[in-house]
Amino acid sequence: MKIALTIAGFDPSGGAGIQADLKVFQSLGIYGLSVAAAVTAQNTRGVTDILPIDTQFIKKQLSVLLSDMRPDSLKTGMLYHEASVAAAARLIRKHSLENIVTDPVLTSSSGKKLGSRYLPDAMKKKLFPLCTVITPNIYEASVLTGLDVRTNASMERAAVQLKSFGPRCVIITGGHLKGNAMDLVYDGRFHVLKGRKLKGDYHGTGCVFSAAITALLAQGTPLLEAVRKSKLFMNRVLNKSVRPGSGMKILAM
């Protein structure tokens, strides 16, 4: 069976973060290791409060764990200290690890800060060139480039900034676009991917769509043809979403 890695929160909830990522990876075929960089106190209706883990902890977690398993694939979600950041690229090159998905998780769909001031420099500095792929929406592609996102043209512009970075993929997702749900993906070429967009709030949106494209790439799969499924996938998560509490929807594996 292969094996997925996920560095990120710990959502209460279970709609986001590594158990939303852990849910995707098994609905998928793919055995699911986790290394928690920060706890939560959040619902569906938003996050209240954040505890980041230690970084020597998390530093623990990875070293322990990796010295066991190698994972074919590895996500990164909501990281939230420039040196957990640093702590996870040196584990990266030490262990030669690949297929690297990285979901810069900046701010919460409710609107709270989800990582310290200086998290955006240290992600392009030392994450973003030993990625496979990331994947911004276009607000966090917004704080990433200093650019205003807001249309296909200056997603274009935001994309071609972000890969220089040194990312073998970009992906900026436009869920939060007007219109329609519009995926813009640049290799060197832009794709893109277009799907109807649903109405009402959904949570943990950004991580499923990550940890569906780290699985398929854990499976050996493409990484176009694994962004194209991962996309099928969101559809089809998003037609079975349910409101377990009075806030935002939850996607249903």
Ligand code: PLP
Contents of the next structure:
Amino acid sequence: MKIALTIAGFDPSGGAGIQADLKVFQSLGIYGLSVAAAVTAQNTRGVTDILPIDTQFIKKQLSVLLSDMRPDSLKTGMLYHEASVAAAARLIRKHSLENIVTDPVLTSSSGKKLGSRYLPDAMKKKLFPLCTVITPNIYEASVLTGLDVRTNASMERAAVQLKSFGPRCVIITGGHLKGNAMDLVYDGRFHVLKGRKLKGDYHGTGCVFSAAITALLAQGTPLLEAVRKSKLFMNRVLNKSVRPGSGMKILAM
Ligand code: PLP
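Alternate state requested, the form predicted together with pyridoxal-5'-phosphate (PLP) (shown: the form predicted on its own):
All chains and molecules follow, beginning with the one already shown.
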């Protein structure tokens, strides 16, 4: 059985972070490993508080796990501290891990800051050069590039700039665009993934999309095919979403 590892935040509401990643891995037939980089207090209405895990303890979780199992792919989500970015990057290099997916989590849909001030710079310098693919949404792409990303043209400019940090592929997800939900993929050439925008607010969409890509890469699926299949997977799980609380909807695998 293929194995995928997520280094991400713990979401008690079950819609994002580690919980979402493991559900996606399981539903795509992949054995999931998870290392907590932060614990959050949140419900379907939003994130209230965050306890970042001490970087030394993140390193401990990773080294104990990797002394026993080797993941076929690895995803990073909410890392929170720049030191944790450096720790993840060092580990990826030390074990020559492949199929690296980074969802550069910076803020929640509800507006809560999910990372330190130095996080964007650390990700660009230390993690992006090791990545197979990075999956910022338009807000994250704006913070990472300093551009105001909300049109096709600005998505293209941001994707080119982000690719210059070294990832093999950049996907700027368009779920927060007004009008449509088009994702822009740039691997040296532009590809557009069209999507219909569904009514309502959904929690954990970025986590689920990047986790699906991570699972498919673990299976050996070629990158662009993994991206296209993950978009179809998104349509499926968005259509099956549930509303277990009084806030956002949660995708159902
Ligand atoms: N909690 C965790 C642990 C996350 O990783 C994320 C996003 O990546 C969120 C909350 C926010 O999710 P959303 O913006 O979809 O509500």
